[in-house]
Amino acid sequence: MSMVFAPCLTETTAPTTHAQPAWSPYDNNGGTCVAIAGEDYCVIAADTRMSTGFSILIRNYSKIHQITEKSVLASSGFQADIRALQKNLDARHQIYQHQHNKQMSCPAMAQLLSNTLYYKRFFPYYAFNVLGGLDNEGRGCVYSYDAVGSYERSGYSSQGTGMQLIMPVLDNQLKSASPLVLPLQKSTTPLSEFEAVDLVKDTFASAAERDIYTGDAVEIVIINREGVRRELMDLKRD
């Protein structure tokens, strides 16, 4: 009698692969950045906490760069990427200032900022950005910028993880007039400089309270006719 054999069947086992995580150019280090124009004043705040994921890298790192006399920047994103576009602006500012003798005015400053950010459209800045300071009229203004340099002019702005927080209450307390209606009305808020600072303060301590991004402490600087003075107001730090 023959006997019918079935082949032995082996258990074979695939190799063993680690997913790798995606690498990435950009990292978001968190932070919010408030600016408010006023009639002869311009607030500009950040907090001063910056974090990669989970982590707190630095509790006490500055967001605000003052490019000229008259013209501070606020940006919130990848702080090598809003570092190198500091160095940038501040190379392009002292080239314009060899060639005409004078400063740069804010509104021109915010089109530099917005041609040096659309430059780099196809590899952008990681930058928000909030440029703030007082017009050739001594107004206060605000302008606020996607990456790759959209900008506008309002009374008030914010940038960065704590903005959906922040920006209803802006526009509750403030809000400014549509530029879609005619005739144009004015872009600065209608609050004393006093009133100001206590409104950005008030907005930072609620924003920390839900944030883990935004934290610490957070720096004010206020642009008057006067000059620039800075104040710090201690925030959550866990």
The other form holds:
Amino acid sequence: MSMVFAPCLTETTAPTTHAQPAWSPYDNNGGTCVAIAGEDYCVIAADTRMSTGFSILIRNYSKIHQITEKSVLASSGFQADIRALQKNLDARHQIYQHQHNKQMSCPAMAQLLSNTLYYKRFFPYYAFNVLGGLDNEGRGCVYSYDAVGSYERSGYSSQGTGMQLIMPVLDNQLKSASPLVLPLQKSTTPLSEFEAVDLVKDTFASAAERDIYTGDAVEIVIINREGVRRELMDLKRD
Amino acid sequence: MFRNQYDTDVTTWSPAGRLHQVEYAMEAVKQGSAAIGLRSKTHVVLATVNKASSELSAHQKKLFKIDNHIGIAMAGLTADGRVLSRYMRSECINHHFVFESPLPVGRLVVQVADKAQVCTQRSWKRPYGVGLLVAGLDETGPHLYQNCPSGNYSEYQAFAIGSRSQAAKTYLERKFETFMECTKEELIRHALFAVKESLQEEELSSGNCGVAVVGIDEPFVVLDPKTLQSYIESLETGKEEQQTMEETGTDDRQSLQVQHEGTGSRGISVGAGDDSPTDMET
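Form predicted alone done, so how does the form predicted in complex with its partner chain look?
Let us now look at the entire complex, which starts with that chain.
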């Protein structure tokens, strides 16, 4: 009789699973993005394959978007959300330019991107972003994000389906000493621009071997004092 | 304009069928310092007379970029103009977001006009006290429009609004037929001449005027003081060249004589062959 009213403490209830939805608003179009910051340059790269499931949709789709004179955004994930995010940032940047009579700096854009992502905390942009550019002093900067806007400035980063393959390689080649070690080392790498571009090409070629979503070509954007330059390197198409 | 008993409210008609408040708003535009616009087949130029409220203060901003292909010059209550320009910028950005193409100038002008009209039919609002000259480029070419506080708008080849704009308009009326074929530099010079007419006594300098240009493949830009000053200086040299040309020109003697009478007090020897410029007093 007491059983009716007292909650049973020994019995464990099976965890209820959320019913599998019949339709998802998201899709993963795959791809990988990488960025490396240098003393006076920044290299941002992304492959150009857009896939869905096990199929390839486009072999030459650009995941890279230049938002300001000095900031370039590379994003992998759901390309429809990414396009909407890019347009959103463009519009916000236009407003900023009207109000302040100048372009946004890279750190300012980094914060704006974080806020824009968090704004949709409860229906996120399925975008894994890497923002690269030059800061106010002309030094390279790289910011990497999660889907809801958590971000951090670092010397290098990668996101996307090939991230797990590329990040360890970058760590091996570029990792600066721990911040606990004094004297403090800057968060930029000692590579030259040419070496950095070469490293990026190597990492993509390697990632394309094992990651089925990465391949076709890698688009590399280099920002330095002179401006913005583009390179395109073919990758394996399988 | 005399005060009468039908002008308290914008929503009260006068027996003569007028809305006095709207007309008073247009007066505010006429009191503001002049703004001039003119266009050619490829460019539109806006010029403003910049008045500083005192020697200590900076000049008021009267030229605003709305989008890469549209800009405005305003006359009247510049605060109202700033609010309208914020609205126009927002409309351009939203249009571009949805359609990924620039908002056609004419459409924007109509939207502003409709916004202005609302203020003429609400008892808790007042009309905007600013007149806008909207310069823009779209698929159909370069355009110049005027927006009134009344909610009216019209397209122009060249126009001037604000105080002493009549002087500028007279100059424009004289010259407007040549505008279509003008180059950008010639158009800017015409604009500066028009501003000069409005300034009357004052010397034209980069401190008391502003110029902005928009053209095919050229985004709207307000000229910086240095560039502006060089254009102003070219006006002087241009004028001298013009006058010496008139005197020693290859035209026949008859027309030369007529022109000399026009230019007034200059010592000129007429008749004896081609006189070199050094013989003239310049």
